[in-house]
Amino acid sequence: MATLVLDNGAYTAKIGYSQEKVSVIPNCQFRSKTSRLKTFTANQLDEIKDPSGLFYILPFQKGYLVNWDVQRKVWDHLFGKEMFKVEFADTSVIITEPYFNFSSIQESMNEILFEEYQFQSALRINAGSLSAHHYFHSKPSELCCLVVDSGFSFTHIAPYCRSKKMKDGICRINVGGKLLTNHLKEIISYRQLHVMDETHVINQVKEDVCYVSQQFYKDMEIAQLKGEENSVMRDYVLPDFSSIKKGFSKPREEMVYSGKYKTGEQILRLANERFAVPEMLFHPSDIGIQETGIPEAIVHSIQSLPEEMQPHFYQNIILTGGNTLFTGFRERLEAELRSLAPAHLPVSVQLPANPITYSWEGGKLLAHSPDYEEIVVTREDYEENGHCICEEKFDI
């Protein structure tokens, strides 16, 4: 019987088998200016030939599950002939999905597994559950583990003791990657170019140049000097998708500091925006939003828990989802928490070699282990007892 393990994103689905290497795939639909009345779904993102005002249809909304008619054709796509060919009745999935998901959710998405695609047997799991196994597994003296995971939608800080999730301390925080995307657009839109419909080109933007700064004012006052002397100043060139297919930040010695350029590329030149945007997950008030930042959430997650546990936390802070691929990130959420944690206690922030799939590989692990059998529901089961035998097995 194969596995089939599906880190069900909002922004990219991580799926493959429990035997095989992990896709990471875009969870959504396209529509293209030019094309307009034909929709790319998942992975046809690579056939769309001018990914420009590239309008995406998503099938998550404030990192919920809502939109079930998008979710449904990417998951045609993927489970397809195309790409993973599942035999549904001789399979068994995981799939996650978030912490304290709507149980009107839950129920649908029971009535797609079992019902629709009539998978062998199903478990529904949070993908902090996922990294926090993951984690246990590669360190087995260790008993209490805290998973910041940072991903498009939301950020969630989960704490793990002995593999059960300690629901008095878990934390979300309202700010993601997409909400770093759409800020960023703003901030060019309103200083340099409108760039408002070119969510794919900017994304790439915050990716490409994005990074978080050690030392906030001091980076701020470097990015107000002219000409060489600023050193964060870079000058990144938009993809026009005939010659150039993507965008790319020009190297130091090449860049010409008047902005004057002869070759006819359009240029982006950034500044303070290259560390002033990832700062919103650091301090979201800054712009306005009422949210705690992620060390004091995690410093507020840690307090509420039984003190003699204080410790082990501090010293297994694990970080997964995109967000944390910023450069400098795990330094500085180190170096803030560090300030704000007690004096005595050591602190240490994990940065695994693939935050993104990191959560996968703990399902790919979770598959393998030998009580699994144990923890899903079959789908005899699913039509013997209905919903309620789905709300008691699984932990959400």
The other form holds:
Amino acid sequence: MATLVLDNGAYTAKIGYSQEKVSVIPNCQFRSKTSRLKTFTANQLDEIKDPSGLFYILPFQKGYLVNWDVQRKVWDHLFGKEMFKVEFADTSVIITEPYFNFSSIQESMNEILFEEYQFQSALRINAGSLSAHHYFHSKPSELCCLVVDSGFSFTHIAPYCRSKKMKDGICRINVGGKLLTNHLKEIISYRQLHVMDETHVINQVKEDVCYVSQQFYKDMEIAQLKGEENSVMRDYVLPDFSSIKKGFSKPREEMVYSGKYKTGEQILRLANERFAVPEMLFHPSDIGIQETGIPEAIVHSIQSLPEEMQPHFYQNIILTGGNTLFTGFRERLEAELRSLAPAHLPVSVQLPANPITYSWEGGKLLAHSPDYEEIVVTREDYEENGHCICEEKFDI
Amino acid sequence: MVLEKKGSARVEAGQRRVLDEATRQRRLTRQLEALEKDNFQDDPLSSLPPPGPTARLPAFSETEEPEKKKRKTRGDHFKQRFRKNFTTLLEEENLSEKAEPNYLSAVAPPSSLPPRHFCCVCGFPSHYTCTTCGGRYCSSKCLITHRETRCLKWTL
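Please give the corresponding structure for the form predicted together with its partner chain, as opposed to the form predicted on its own shown earlier.
Starting with the chain above, the whole complex follows.
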């Protein structure tokens, strides 16, 4: 029997059979200005030749699955013959859900997996639990770990002790990649060029040029300098989707400091935006969100846990989710934690090779573990006992 | 010219409308809600151009119609059950009466650090507050831009 692992994120789905490699696919539908009647699903995004003004239809709201119509369209496409060719009667599925997922969503999930798709068996689990499983698998001697998952909708801090989730220590910051992109879109539109319709393009800008500053006020000073001294400033060449398919940052030696390029490409000039945007993760109060940033939230979470465990958590912090890919994210977090944590405790923050698929890899490991059969709910179980059995076995 | 405007800005201050705390809070909430939006623009499907002489409206309505009908019959009960937005679902969970930890209790507490202030025009650290709306600015140049563009534009 095959096992399909699906880390069902609010922006991308990480999917693949437990024997194979992972694919990262947009978990949404799109409409484009050029072919208005057609709705593109998931990786059909690649078929859109001119993705300017791309319109997103997302199944998630604030990190929770609400739009089942869209989600089913995406899943139909992923499971269908064009992609994973799932033989439902002979397939087990591992699917992820957010922490504290609403009970009505959980019930809908059971119904859709067992009644609509008719999977042979299923395991519903938090993505963070898969990350923790991955971590304990690669470091069997460690007792505790703290998963920091900074994704599209929000950032979660989740402590695990011996692969058991410590529910009381889970902490959520309502800052995620979506908010960062929207904020960047907003400030660019106000300061230089109207790009409010260009979520797709600006998201790429964010991924290409934004970074986490190590010395925030120092970088602010540099960003104010004129000409060549301003080592923070970058000119970003926007794509026109005919000759320039993908935007890119101009190499520094080709930069014209007056900003007057003769080549005629459309340029965005970015200085403090580059690091002020990811700064939201560390200081949500900068834009008026009254919540602690990630370092403070980690300390808050660890302090709510039994004292004898605390040193273990400071030493085993693992970063997952797309936002942790910002250059300097790990270093900054470790430095800030170092100054916040008790001086005698060692602090270690680890960034895996691929923080986006880290939890998917954890799911893959779990699928191969000997007691996998015991933690799933089979379709017969479900037909016999309904939602109760799922509630009993799955820890969401 | 800049100097002239700067001078008048100070005299004007007394006569300018000053937004109260509640309005400022509303504006902030609205700004934060805007940051949660999936799209700024309208759905391209809903903004189809009016059919011109070359547009072949009947052709596409023929292909679109049956599909829509099919979806309605099949998904009717799904629409009933599965089309609730986040706020409705959150209310239905009735979390204030449920045991902690839950979605509401897990949110990060307010920071113990004092808030930092940045110019709402250029984004650099700022020292001054706009008397009208409470927005921050760093120089008279930015204040002028702020007054002309944003100051009262986001008022509900």
